[in-house]
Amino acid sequence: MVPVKKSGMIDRWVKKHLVLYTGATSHPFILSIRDGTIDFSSFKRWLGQDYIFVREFVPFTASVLLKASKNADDSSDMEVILSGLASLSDEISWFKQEAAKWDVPLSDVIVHKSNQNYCRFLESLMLPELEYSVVVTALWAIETVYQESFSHCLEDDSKTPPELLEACKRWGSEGFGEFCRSLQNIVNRCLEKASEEELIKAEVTFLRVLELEIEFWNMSQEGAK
C-alpha cells in the first residue's frame, strides 16, 4: 500500500469531497440570503435552532480545549481554541438579542430532529478516548462551514438584506476567517503526525460535519418536521 501523504491534508480532503463541501458552504439557504430572496421565516427558524446548537457547542469546544491542554505539541493551540471558546459568550448574547428583535421566543423553540442529530454528534465527540486530532478537525470544520458560507453574503455583488448584514458579518468577517485559518493550521499539523487510523477517523468526522451542516441548512430553509 502506498503511504498517504499527510502534509496539507485539509486541502486534499476538500478537493476529494468538493461536491459535499460545496453543498455545505454554498447551500441554497445561504445563497438566498446572498441574492436577497430569503424568506425571513427561514432566517427566524435558523435563529432559534442555532441558538440551541451553540449552547451545545460550548461544552464541545471546552472539551477540545481540555484535550489541547493535554495532547497538543504546540502551546499556541490552547490560545487559538480558547479565543473561540471565549467568543461564544458574546455569541449567545447576540442570539438572545436577535431573537428579541425578530420575535422568536427561544424558550418555546422545539428542537428539530436535524438539530438533535447534530447535538448528539457533538456529544459523541466529547468522549475522552477520542484523539485530539479528530476533535480539532471537527471544530475546524464546523467553524469553517459558517465562515465560508456567510462570507458569500458579504461579497461585492451580494444583495444581502440590510437586516441580515450583522449576522453575516459575525461569521463571514475576515477576523473570523483568520481564526478558522489558525484552526486549519492546527489540524494540518496534527494530521501530519497522526496514525492511519486517526486519519480515517478525522476524515469520517469531517464528512459527517458536512452532512449535518447540509441537513441543518435544509431544515432552516424548508421547515420540515
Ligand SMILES: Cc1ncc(CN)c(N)n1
Second form
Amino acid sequence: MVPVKKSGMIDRWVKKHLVLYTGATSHPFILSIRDGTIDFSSFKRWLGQDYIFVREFVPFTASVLLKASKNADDSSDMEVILSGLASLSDEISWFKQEAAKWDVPLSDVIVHKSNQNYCRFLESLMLPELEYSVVVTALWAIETVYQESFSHCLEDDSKTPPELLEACKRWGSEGFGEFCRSLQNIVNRCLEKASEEELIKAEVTFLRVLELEIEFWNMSQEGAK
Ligand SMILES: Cc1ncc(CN)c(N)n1
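Same protein, different state: after the form predicted alone, show the form predicted together with this ligand.
So here's everything in the complex, that chain up top.
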C-alpha cells in the first residue's frame, strides 16, 4: 500500500486562504520585477522601507529564538531559527551596500504608515505571553512571502532586470527555500499539538501577515500616500 502523506496545517491554510496568499506572493510589484517593467523609483522606495523593516525584524526573530529555547520540544528548532537570525546580519550589510549603489540615503528614510503598522505588529508579537506556535507561524509566513515572491523573478521565462537579480536571489534562491521549508515543518509540528485557541490565534496571525505584506508591496509600488 502506498503510504498517504498527511498534509500539514500550513498546506490546508494556504488552500483555504489562497486568494489572500496569492495576493501576497504574486503582487503586481513583484510581477513588475518579473516582467521587467518595474519603475526603479519603486524599487528604491521598497529598498529604503525594507531596510527599516529588517532592523525591526531582528529583535522579533530573536524573541522567537528565545521562545524556541524555552518551549520547543525539538532542539533543532533553535538551530533553524538561529540560522535565520544570523543571516540578518548579512542582510543588513547588503541593504546598506545596495542603498549606496542606488543612492538611497538610509538615514533620511521617512517610515511609511504601512511599514509603521507592520513594525507595530512585530512588536505586539514579541510580548512574552504570546505562544511559540503563534510567533513561529508569523516567522514562517513573513519569510515565505518573500521566498515565493522573489522566486517568481528567477523563473526561466522571467525578464528580471539584471540590476535586481541579486535582490531576487537573496530570497528567491533554493537555499532560502530550504530554510522556509524547515520553518514550515516546525510550524506544522507545533500546530499538531496546539490547543484550539492557539490554532485560531496562529491562523489569524498568518492572515494578518499576508495583509501587511500586501500593504507593504502596495506602498512600494504606489509610493507615499
Ligand atoms: C516586509 C518584509 N517581509 C519579509 C521580509 C523577509 N525577511 C522582508 N525583508 N521584508
